[in-house]
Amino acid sequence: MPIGWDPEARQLHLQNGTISYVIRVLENGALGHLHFGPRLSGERSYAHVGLGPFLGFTNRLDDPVALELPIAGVGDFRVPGLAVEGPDGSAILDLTYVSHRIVPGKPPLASLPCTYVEADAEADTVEIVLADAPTGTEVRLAYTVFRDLPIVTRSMVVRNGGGAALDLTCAMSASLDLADSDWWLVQLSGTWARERHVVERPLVPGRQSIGSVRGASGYQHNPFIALRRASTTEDQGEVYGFSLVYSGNFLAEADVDAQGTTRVRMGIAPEGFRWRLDPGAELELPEAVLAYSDAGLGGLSDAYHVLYRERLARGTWRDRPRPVLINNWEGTYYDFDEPKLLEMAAASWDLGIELFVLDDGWFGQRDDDTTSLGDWVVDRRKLPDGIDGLATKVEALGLRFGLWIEPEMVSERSRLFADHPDWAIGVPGRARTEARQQFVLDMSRPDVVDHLFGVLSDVLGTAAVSYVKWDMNRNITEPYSLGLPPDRQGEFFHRYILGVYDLYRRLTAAFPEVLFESCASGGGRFDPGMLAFAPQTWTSDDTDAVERLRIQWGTSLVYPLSSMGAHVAAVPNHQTGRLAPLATRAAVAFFGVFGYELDPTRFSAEERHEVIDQIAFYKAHRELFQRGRFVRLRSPFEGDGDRTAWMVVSPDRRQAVVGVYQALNRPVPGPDRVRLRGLDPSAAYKVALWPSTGDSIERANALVRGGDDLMAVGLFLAAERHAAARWGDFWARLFVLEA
C-alpha cells in the first residue's frame, strides 16, 4: 500500500517501488520526520531512527530533533517552518497531532496551481491535522507521494480556530531535516540574459539560502535547489532536490547546526510577509515537490521533467506538437507596419514556419517604451484592418497568429493611467519608481483583474489569435496596495500573485485554444506556478547560441525541453555581437520549443535553403525533442567550459539527437569522445551527422554500433590539426542515431 499507517508505533509511511517517506507522532504530540530517501520495507516500525522518547524540549535544550513542522522559541534554534503571532504578541505554538486520513488520488489547492493526477491510481495523499489548543491554530499539512515517480509533494493549510485574530509571519511549504550535512547546495542563479546559471558549495555551519523579495521568482534565483553527495555526478550518487510551485517572493535554505544536521526548508520569503488570520479564516501555501534520486543529478531531473511536463503543464497544449514560430521583435522592434509584417509572414511561410508572431508595438501609441502599456487597443496608424484584419490575413498564408502583451503593467503616458492612477501600485504621498518607462498595476486588487480580463477577452476573442506571449518586464517596488487596510499591506505579495493566477486561469479557461507562452524580460518568472498555466516559457531574452548553452544546461536541472522557449537569432547577436554560425545557432535552439527572432526578408538565398533544412528537420524530430528524455553529458560549468555535449533519447530508446558544441577553437586538438547515457545496450544504432559536412568526425562517426559501445566508448570528436583549424569557433555537430 502507498500509504501505510501503524497505530501502535503511530507512523505514516509513504513509499513506491523506489523511495520512502516516513512520518512518526513523537511521544509530546508532534510531528516527527523519520526517513526520506531510498525505499524501506512497509512492514516494520522505524521509531529507533529518532533519538529516543521525546517529550518535547524542555529538557533537552538543542538537540537535532528532526520535525515535519518546526516552530521558533520552544528550544529548537535552528529556522522554523511556521511562525504565529497570538493576540498576546507571543509566537509560541505546541502543535500536536489530532487526525489524519489517507485518500488515493491528489485533491487540488483551492487558490494556487500544483501538480495533479488524471486517475487515482497515479498517487495517494495523506493529509495530517495539527492543533495548538491556547491560541486554536489548526495546520493540515498534505503528503502526496506518486506511484512511478521518486517524489513527495507537500503543501499546508493554516486555519485560525480559536476567537482573536492571529498573524502568520513565516509558513514554509516544506521543511525536511537530514541527519548530516556532507551536501554540495545546488542553485541556479544570474541575472538578465544570463538566468539559470549552475552554482555550487559545500554546506557550511550555518544559514545557507537563495530567494526573492521582487515580487516575481526573479532571474537572480530559481526557486529550487538541490543537495548532492561530493561525489554525486550526473549518472550516479544521491541527491535531493526542493521545487516550489510558486511565482512569488519565495525562500529556499539549508540551515547547518552545531551537531552537523541539516534542516532544509522552502516556501513564501517571510521577509516582507505578514497575513492576518481572522477567527475562522485560512490559507492555503504554495506547493513544495520534493525528489530523491540514487542515480545522481540525471535522475533527479529525469522525475522532475515527467511531472512537469506531464503533471503540472495542462490544457490543450500539453500534449500537442508545439509549432515553430517566428516572432517579429528582433526583426522589427516598434519599426513595422501591416505590409511589413505581412512581407515577414509570407517569406516565413516558404520556409516552413507555423506561426507568425507580433511582439510589442501593437497597441495605442506604441512608437517605444515611454508609453500605451495599458491601453489595450490597436494603433490603426500601423494596422488599419486591426489585429483580426492581420490575423486573417496571416492565417490566408498557411500560418497561425500569435500576439504579445504585457498585462500586469501601465506607463504613467497612457489612458489607463489617466483614468485610474490608483490602479499602479505605490505609496500615497511617495514617488513612484518608474522602472523602464513603467509601473506595476495592483493584481491584488480583484477590480483591476476584472478589467485586465475584460480588455484581453476582447482581443483574443475577436481575432485569430492562436498564441499569446505573457511578458513581464519589472519587478514591485513600494509595495502597497490601496485595496488593503494598514495591518494588511503583508499580505500584498502573495495578493499580487494569486491575482496574477487568476487571471491566467480566466484567460486560459476562455481561450482553451490558445497556446499561452510565459515570459519575464526574458527568464524572470521561469518557475512552476507559471508552467501550470502555460507550457512554455520563453527562456531567456539571451538568444546567443554560446550563453544557452549554460541556460539551457541549467535550466534543465529541473525543468522539461517542452517548458523552454529557444530560437535562432539574427548576427550580429543583439546580446552579445557574436557571430555564431546559423548552424549552430539551431542546433543549440532544437533542445527546447524551436523558432526564430529575426527578419526572414533579408536572409541570403544560402541561408534560406540551410532554414528550410533546419525546419524540416526540426519537424521531422519535433515529438524526440519535445516528449523525449534530455540527458546531459558534458557540462559548460565544468573545467574551462569550451566544449558541451548533451543528447535527447526517445522512450523507446530507438532514437536519439547528440548535440556537441565547441566554444572557442584550439590548436593541434587532441584525441576526444562523448560518450553517451541512456541507449538500448543491446540495439544496433546507424549514426549520421545532421547536416552532412563529410569531415573527418563525420567519417569517424558515420558507421553501424551498438548502444553498448557508444555508451561505453562514445562518439569520437579527434580531427586531423589541418582540419580543425579550418572550423573556426562556435562550432557544433548533431549525430542522429536510429537503431
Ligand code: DGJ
Contents of the next structure:
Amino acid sequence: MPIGWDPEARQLHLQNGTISYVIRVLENGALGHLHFGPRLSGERSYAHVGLGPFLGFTNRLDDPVALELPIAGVGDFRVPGLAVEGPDGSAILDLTYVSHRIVPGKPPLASLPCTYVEADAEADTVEIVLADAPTGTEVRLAYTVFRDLPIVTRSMVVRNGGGAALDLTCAMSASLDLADSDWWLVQLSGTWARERHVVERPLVPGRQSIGSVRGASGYQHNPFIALRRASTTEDQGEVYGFSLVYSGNFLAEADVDAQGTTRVRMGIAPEGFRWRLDPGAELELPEAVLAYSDAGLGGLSDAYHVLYRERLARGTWRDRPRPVLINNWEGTYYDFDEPKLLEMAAASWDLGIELFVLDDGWFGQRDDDTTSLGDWVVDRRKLPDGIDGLATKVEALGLRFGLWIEPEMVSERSRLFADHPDWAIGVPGRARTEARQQFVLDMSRPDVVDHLFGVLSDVLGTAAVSYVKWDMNRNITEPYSLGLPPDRQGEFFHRYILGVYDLYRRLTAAFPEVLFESCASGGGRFDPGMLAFAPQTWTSDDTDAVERLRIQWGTSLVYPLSSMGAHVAAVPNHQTGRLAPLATRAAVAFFGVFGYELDPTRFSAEERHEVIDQIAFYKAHRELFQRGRFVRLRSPFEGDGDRTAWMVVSPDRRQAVVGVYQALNRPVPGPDRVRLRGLDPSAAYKVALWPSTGDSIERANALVRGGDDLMAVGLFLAAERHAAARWGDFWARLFVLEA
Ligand code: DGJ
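Given the form predicted alone above, produce the structure of the same protein in the form predicted together with this ligand.
Now the complete complex, all chains and molecules, led by this one.
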C-alpha cells in the first residue's frame, strides 16, 4: 500500500520502494511531520518520532516540533508556511485536521502547470483538509508519491469558507522540518551569460534564502535548492532536493533554529504578495517537487531528469527526437533580408541541419531593439513574401522553419503602444522604467492575453511554422495593473504568470505540432513551469564552449539534457572573445539539444566538412544525447576547474559517450584518469575516440575494456610532455563506448 492510514496513530505513510514520507495528526489537531527519507516499514507507528504528545507550544517556546504547515504567532517562532489575515486584522490560525482522502494516480492542478501520471498505477495521492473555525480558512494539502521515483510532490489550495474577506500573505508550497542542520545548501545562481552556477555553503543559524521578486524566476537564482551532507558526492551520500514548478517570484529558504533543526520552505515569494479571498473563493498554489537520494547528487539528478523529461514535459515533442537547428541571431542580428536568409538556409541544408530558425527582427520596422515589439506583422522591406513565403521557400529547400516571438513585450515605438498605452505595466502618473528599450505587457489582463492569442495565431496559422522560440527579455518594474482595484495589487505578479501560462496553454493546444522553446535573454526563466509547456529552453546566451561547461553542468543538477538548447557559435565568441576550436564547441553542445548559431555561409571548406561530420555524429547518437542517463564525472566548480568530464549512457548500458574538456593547457600533465559510472560492470566495451586524433590519448584508450575496469580504473588522460605541449588551450575529447 503506497499510502497507508493508521487510524490509531492518526498517521499517514506515503512510501515506495526507496522512500517514506510520514505525517501524523498531532494531539492538538495540527499536522506533524515525522519523516522524509529512507523507506520505513509501512506496518508500524512512528508517533515516537518527535517530542511525544504535542498539545501546542508552551512556555518552552523553542520546542523543535516538526510541522507540515507551520503558522506564525502561535508559539512557533520559525518561518511560517501560511499566513492569512482575518477580518479582525489578526493573522492567527488554528488549522486542524478535518479529513483526508487517498486516491490512485495524481489529480492535475486546475490553473497551474504540474507533473502528471499517464496511468493511475504510477503514483498515489493523499489530499488532507485542514480548517480554522473562527476565520473559515480551509486548506487542502495534496501529496503525491511516485511509484518508481524517490519523489514526493506537494501542492496546496487555500479557500475562504467563512463569511468575510481574508487576505493571504504567505502560502508556501513546501515546508519541511529536518531534525538537524548538518547540511550544505546547494543553489544554482548567476546572471546573464553565466546562469545556474553551482554555489554551496554550510548552513548556519538563522535564515538563508534565495529567490526572485522580478516577475520571473530569473537567472540570479533558479527555483531549486538542495541540502547535502558535507561528505555527499556525485554518487554517494544523502541529499534532499526542492524544486518549484513555477516561473514567477519565488522564495527558497532554510531556517536553522536555536536547537539546530532546519526548516526548509519554498513557494511564491511572500514579498509583495497579498491575495484577497472573498467568501467562497480559493487560490491554488504551485507544486513543489521534493526528492530524497542516498546516492548523491547524481541520484537526485536522475530522479528529476526522468520526472521532468517524461512527466512534466508534454505534448507531441515530449518523446520525439528534437531537430538539429540553426538560428540566425548571432549570424546576422537584425541585418538580413530574404535572399540572405535563404542563402543561409541552403548552406544549412547542405550541412545536414533540419530546422532553420529566424530570430528577432522580422516584424514591424525592427532594425534594432528600439522599436516594434507588439506589432507582430511581417516587415515586407526585409521579407517581401511574408513569413508564409519565406517558410514555404525554406521548406522547399528541405528544412523545417521556426520563428522567434516575444509576446509579453511592447516597444514604446510601436503601433500596439500607440493604440493601448494602458496595456503596458506601470503606475498611472509615474514614469515607466525602460529596460532593453521596451515595456512589459500586462499579462494579468485577460484582454491582453486574448489579443496576443489572436495575433500570434494569425502568424502561426498562416505560415508553415514548425518551431517557436518564445523570448522574454526584461523583468517587471512599477508592478501595477489597471485591471485590478487598489486592494488587489498584491495579486499582480501571480496573475501575470497565470496570464503567461494561459497564453502558452492556448497556443500549444492550438498548434500541437509546433515545437516550443522558451527563452529569457538566454536562461532567465529556465524553470519547471516553462518546461510544462515548452519541452526545451535556450540555456544561455553565452555560447562560449568553456563557459558553457559550467552553465550546462549546473543546469543538469535538475534539468534533463532534452531540455537544454546548446549551440555551436562562431569565434571569436560574441560573449567572451574566446577562440575555442570548432571540435570543442561541438563536443560541449552535443550534450543538449544540439544546433548552430552563426552564419553557415562563412565556413571554410575544411570547417564545412567538420560540421557535416559533427551533425552526422549527433544524429547517430541523438537518442543517447537527448534521452540517455547523464552522469557528471568531474566538476568545473571543483579544484582549479580546469578539467571537466561527463557522460551519457543508454538505458540498456550498451552505449555511452564520454566528454572530457580542458580549459587551459598546463605543461607536463600528470597521470590523470577519469573513472566512469553507470556502465555494466560485466560488459566489455570497445572504446573509440571521436573524432580520431591519432595522439597518445587515443592510443592509450582505444581498446576493448571491461565496464568494471572503466569504472574502477578509468580512461587515461596522461600524455608525454612533448605531445601535450602541442595540445593548446580549450581542447575536448569524446570517447564513444559500445558494448
Ligand atoms: C535574447 C535571446 O536569448 C537571444 O537568443 C536572441 O533571441 C535575442 N534575445 C533577440 O533579441
